[in-house]
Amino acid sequence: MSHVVTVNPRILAMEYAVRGPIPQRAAEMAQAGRSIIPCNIGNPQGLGQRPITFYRQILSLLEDPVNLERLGRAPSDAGTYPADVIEMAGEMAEGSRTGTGAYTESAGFKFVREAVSRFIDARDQLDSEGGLASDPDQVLLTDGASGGAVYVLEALISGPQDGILVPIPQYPLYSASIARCGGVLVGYHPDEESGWTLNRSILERSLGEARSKGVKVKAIVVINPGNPTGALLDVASMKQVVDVAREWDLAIIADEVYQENTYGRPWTSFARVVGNEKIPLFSLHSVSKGFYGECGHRGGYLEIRHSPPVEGTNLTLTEVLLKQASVNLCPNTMGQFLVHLMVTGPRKGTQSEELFRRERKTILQDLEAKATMIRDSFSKMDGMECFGRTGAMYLFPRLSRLPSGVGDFDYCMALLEETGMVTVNGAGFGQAEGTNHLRVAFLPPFELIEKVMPRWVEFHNRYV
């Protein structure tokens, strides 16, 4: 006897192209023995990037407290563990009090949140003057940045006419989460040809259209550097966002998980641009990207600034977010420890520092070299254009010359079948009407990309 179940239609409405039909077809091909080059997802260690030695040495000792205690008593038995690793692991174990296997505070370890605040203040050159310093009690540790984004969206979307302003193209986490919460995604289109920049008219056009439909927009999402575009937002564009947020009474959700992936170009946080203006700001960061690439450990943080009061209660929005976090008991402990390592690193002058700096430099230089190789290949492809400064882990070229009746999904599927390259078509992220794009993650090994690019060029020019 078959059973039919009715499920939440909001769940059915969710889409996530990064793991959609093209990657699913790639999995079938791999199972059949075909060679696949996965450029569809920002998963560095899944594509061969080695973990940072310092991080993993610390984590291994934290997971083995008996060994940590033994080495603390007899440093001469340390073997491959530098003295500074043993010292820091001991301090972190003491700071946690309960180790890796127990529940923590719902907001996460206090000593880690304090480290996050110190990191933000040093990064942004902020101090307590004028109330600009980060407050550890306004920091929540989360299971990746995604966990923090979902908390904020769930809290802000209180009815079917509540909207969130989201860049198009956008990372599908936002469209999927807004659909699940029953809200309205209000898209705004950065200017692609000027490098995915923003101005007031772009934002206010979308806000005005939403208002005319009875939608109450409550926040604007900004991803910087961008995903899927990889573009680095300039400070002038950021100031336009802040101006519009002030005048339209919007909160800002700043997705800043790629702040290390700027490849020598300056980057500015929204905390620094907002300053002491009373604009609610929710900033997200994660251990999944940067040069660390610890996606599977699911560590991240959400920092809140200028938390507003909640209508009809004596609560602030931070207290509501903490209530949400308490339902999940706590974020995973290893992710929390990795956040601490991300925002501190090895101490200066220690044995671990030189290796750490060398590994960091090698990873970031390798990423930039791969991005440059792919962008150079685009110049050999008829009608392939890529705008904006390289950032994050992705390129989002525009396919300006596709055959009649063919879309970017058809192109990406054909590219997969012929070359084994797994990309994501632009429609999976949203794009301006009448345009076609694809997103390629420049994460596979350099030699593999170098080998496949001539095949892509040949395929493309024949296809178009």
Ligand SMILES: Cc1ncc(COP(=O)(O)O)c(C=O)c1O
The other form holds:
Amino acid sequence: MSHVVTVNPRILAMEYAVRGPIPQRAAEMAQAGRSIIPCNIGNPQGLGQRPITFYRQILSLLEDPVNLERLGRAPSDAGTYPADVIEMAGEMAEGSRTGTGAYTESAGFKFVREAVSRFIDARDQLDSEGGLASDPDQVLLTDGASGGAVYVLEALISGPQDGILVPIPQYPLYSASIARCGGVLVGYHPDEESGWTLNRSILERSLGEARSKGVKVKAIVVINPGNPTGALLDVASMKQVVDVAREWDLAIIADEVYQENTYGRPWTSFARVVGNEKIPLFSLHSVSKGFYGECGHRGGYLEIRHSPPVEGTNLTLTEVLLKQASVNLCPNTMGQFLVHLMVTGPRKGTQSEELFRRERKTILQDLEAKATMIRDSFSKMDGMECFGRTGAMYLFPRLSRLPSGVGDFDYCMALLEETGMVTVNGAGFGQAEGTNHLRVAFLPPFELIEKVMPRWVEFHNRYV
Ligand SMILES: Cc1ncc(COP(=O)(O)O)c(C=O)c1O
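For comparison with the form predicted on its own, would you give the structure of this protein in the form predicted in complex with the named molecule?
Entire complex below, previous chain first.
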């Protein structure tokens, strides 16, 4: 082989700003001994969040079956493990049959998929209303939500004129995966000033433009709560998405990984809004976010509703997705077990319940307090405007008063150099032309953020 290699141009076309030049510069600064505040990535345990005790106690027993069996026989030796942990770990080991070290079904452990379906039914109450129970055979366990999103995009993009409607700004998994599959990203722009809401004309404008260029739009991605906007979508907007999906023959890809990060505000799933309409729906959830923050364990699920038949075959789309999953053999087992824990939790009245509740509450309250503190500081910054109800783990303020000739990348770099704050500039996610933003992940410890905010305010007002 020569020293130069030709690489798939689609791989070269992929971009992922969350790990781009700003965090790279931050890493250099950290190496040189500067203190940095990494607000660039939604990686809770990477920033000091402690794992939920109940989850890790169960995982550790599942990884140590000899100990689990021993404790099952001699509960008095349990030491730090509560009886309910031993009991649940035992049930999960039995449910899995083969434990953590064997390949599993490509769709993931059946007992976990059944638990996912029960969780969805309890959450959405569709089962009791219209016989729309979630079907475990339409659930795929995946290595993080990313795995599920990629399966769906790979299957739907069948040629260079196939498009996917994606919010702008968006989480770059979507733009990168569409680029890799050789499809067309068709952007739609939620209305920032009304809290990143959606309406029919926003969506139809983008669909009309795509159609006039010969692009066949197959699906719409909705991220709720949003990344990077952090905004929680209202039900009226969701209904408009469903109306447009019905009329334009679109599937809906509902990225709902932040469904626990709503800070006391009501949240509705797309499954609930779609109801019994025959619109293909792919819903994603993950162990990486919420209060669990288990990003490194790579657990997630994809639930499919109204799976359509695949043209020219006798297959449904779910069967095609399963074929993709089978090429990867199976999702990792610890991620699957964590999905089970995410959708079940400790049983009522058990010893673990109280601690679990406390840990959950502390994490979510802390996130909300940090978001509020940052948002309050924005009001002291000239031309810093932040729209939408706080959700997810991000704030995405608009920089309305940058000096002429300066973009959000320059601002974020200067902010980093002066204060150590690592953020991602708006252009990394896409944004309406002529606007500038930045994304702040409110995950570093409260004290660190509290200390840096006055310096950010001072920097900002001087800079603009
Ligand atoms: C909107 C959104 N979807 C999906 C993901 C990927 O999550 P996972 O770790 O489950 O692959 C992220 C991660 O930040 C995200 O923000």
